[in-house]
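As a starting point, one isolated chain is supplied in C-alpha cells, in the form predicted on its own.
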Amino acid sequence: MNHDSKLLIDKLESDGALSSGEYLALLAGNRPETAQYLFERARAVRQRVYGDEVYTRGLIEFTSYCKNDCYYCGIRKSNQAAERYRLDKGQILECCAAGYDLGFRTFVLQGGEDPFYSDEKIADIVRAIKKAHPDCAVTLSLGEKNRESYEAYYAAGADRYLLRHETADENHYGKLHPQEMSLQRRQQCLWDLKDIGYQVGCGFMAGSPYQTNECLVADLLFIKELDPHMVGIGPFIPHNATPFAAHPAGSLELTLFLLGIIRLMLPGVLLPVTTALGTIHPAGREKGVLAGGNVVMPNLSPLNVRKKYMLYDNKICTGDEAAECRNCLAGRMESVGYRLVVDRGDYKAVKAI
C-alpha cells in the first residue's frame, strides 16, 4: 500500500477531515490494498459507535408520479413508459402494520415529487402512523419542499428526512438535472430540514455521468459542512428510458471506498448499504457493511407496485415478500458477522477520536 495513502486514512480517522488536495490524493490512490486498510479502520470506528448492530428501515415507495425530469431517473415525468401508481393512507398503514409485525421500527415513505399529496395529506399519514406505532420513527423522502411544508410534517411527527443532494458541484448538477432545478435550492432544503430539527440525510450517486474526482471532493466537503445524520451513497445504475441509458454504471469499488471515507469523516453517521449496491454485485450489501455501513432498507411496498417504482434497471427484491426480504437480509448480515436489530436505530452523536 502507498505510504501516503495510509497516512491520509490515519489523518482522516484522527481529524475527521482532509483538505481538498488530500481528498483528491486519497481518491487517486484507491487500490485494493488501500481500500482494505480503509475498510479495516471504518469497521473499527463503526464497531466503537454501533457495535455489530445493523439497523433496518421498512421502505414504502408510495407514489411513482414525479413532476421533475432528472436525467438519471426512471420515474422522470418524460418517461411515458413508466407505470404510475399511488398508495392511499389505508394501504400505507397496512404496509406499516405488516412491517411492525416483522420487527421494523422505522418506516421510510419515499416517492417522486407528486403534487397529488398535499401537505395536509402527508401530515395526516404521518400522524396516523405515529398513532398506530408510537414507538416507531417515520422518515420522509419526498424531495424539495418549502420550509413551511417541512415544518408541517415535523409538527405531525416525522422524525427524519432523506434528500440526496446528488452532487455539490454546480456544473455537474446542471448536467444531471433540467435547468429549472438548482443545487442552491437543494442545499437550502437540507439546511432548512436540519434547522427545523429533523435527523437529516443527504447523499449522491457514485459514478454518475460526468462525475470527476473533483466533483467527489466537493461532495465530501459539503457533507462535512452539513454534518448530516445519514448519508445515502449508491452506485449510479442507468435506466433504459432516460437520457443516460448508454452511460456505464458506477463501480462497486468506488462506492465502497466512499462509504469507508464517510464513516471516518462522520463516526456516528447512519450509513445505508443500498439496494443499488446489491443490484450491481450479488454480495454488494454485505461488502457495504464491511466498508462501514450500518443500515439496510428492505422493501415493504405492496408486491403489485414494486416493479413500477423502477428508478434504474434490474432492481433487486421487486418480487420478494417483506418477510422473505427481511429474513434474507438477516442471514446476509450474519454471514459477515453482524446482526439485524429491532430498534428505531437513531443517530448517535459522537466525535472523531
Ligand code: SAH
Second form
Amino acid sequence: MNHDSKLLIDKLESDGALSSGEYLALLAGNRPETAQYLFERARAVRQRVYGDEVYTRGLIEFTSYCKNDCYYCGIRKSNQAAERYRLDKGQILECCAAGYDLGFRTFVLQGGEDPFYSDEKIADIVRAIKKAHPDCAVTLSLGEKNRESYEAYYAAGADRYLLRHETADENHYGKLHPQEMSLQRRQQCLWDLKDIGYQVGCGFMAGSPYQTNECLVADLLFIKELDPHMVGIGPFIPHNATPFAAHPAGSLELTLFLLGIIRLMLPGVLLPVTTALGTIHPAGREKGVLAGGNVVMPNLSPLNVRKKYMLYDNKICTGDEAAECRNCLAGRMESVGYRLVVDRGDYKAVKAI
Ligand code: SAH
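The structure above corresponds to the form predicted on its own; please provide the structure of the form predicted together with this ligand.
Every component of the complex follows; first up is the chain already shown.
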C-alpha cells in the first residue's frame, strides 16, 4: 500500500477530517490494498460505536408522482412511461403493521414530490403511525418543503428526515437538475431540518454523470460541516427513460471507498447500505457493511406497486415479500459477522477520537 494513503487514513481516523487537498489525494489513491486498510479502520470505528448490530428500516414508497424533473431519476415528471400510484393512509398503516410484526421499529415514508399530499395529510399519516406504534421512529423523505411544513411534520411526531443534497458542487448540481432547482435551496432545507430537531440525513450518488473527484471533495466538506446523523450514499444507476440512460453506473469500488471515508469522518453516523449497492453487485450490501455501513432499508411497499417505483433500471427485490427480504438480509448480514436487530436504531453521538 502507498505509504501516503495509509497516513491519510490514519489522520482521517484520528482527526475526523482532512483538507481538500488531502481528500483529493486519498480519492486518487483508491487501490485495492488502500481500500482494504480503509475498510479495516472503518469497521473498527463502527464496532466501537455500534458493535456488530445492523439497524433496519422498513421503506414505504408511498407515491411515484413527482413534480420535479431530475435528469437521473426514473420517476421524473417527464417520464411519460412511468406508472404512477399513490398509497392512502390505510394502505400505509397496513404496511407498518406488517412491518412491525416482522421486527421493524423504524418506518421510512419516501416518495416523489407530490403536492396531492398536503401538509395536513402528511401530518395526519405521521400521527396515525405514531399512535399505532409509539415505540417506532418515523422517517420522512419527501423532498424539499418550506420550513413551516417541516415543522408541522415534526410536531406530528416525525423523528427523522432524509434529503440527499445530491452534490455540493454548484456546477455539477446544474448538470443533474433543471434550472428551477437550486443547490442552495436544498442545502437550506437540510439546515432547517437540523435546526427543527430532526435526525437528518444528506447524501449523494457515487459515480453520477459529470461527477469529478473535486465534486466529491465538496460533498465531503459539506457533510463534515452539516454534521448529519445519517448519510445516504449509493451508486448512480442509469434509467432507460431518462436523459442519462446512456451514462455508466457508478462503481462498487468508489461507493465502498466513500462509505469507509464517511465512517471515519463521522464515527456515529447512521450509514445505510443501499438497494442500489445491492443492485450493482450481488454481494454489494455485505461489502457495504464491511466498509463501515450499519443500516439496511428493505422494502415494505405493497407488492403490486413495487415495480412502479423505479428510480433506476434492474432494481432488486421488487418481487419479494417483506418477510423474505428481511430474512434474506438477516442471512446476508450474518454471513459477514453482523446481525440485524429489532430496535429503533437511533443515532449515537460520539466524538472523533
Ligand atoms: N423526492 C425525494 C426522494 C427522492 S428518491 C427527495 O427529493 O429526496 C431518493 C434518492 O434516490 C434520491 O435522493 C437520489 O439520490 C436517488 N436516486 C434517484 N435516481 C437514481 C438513480 N438513477 N440511480 C441511483 N440513485 C438514484
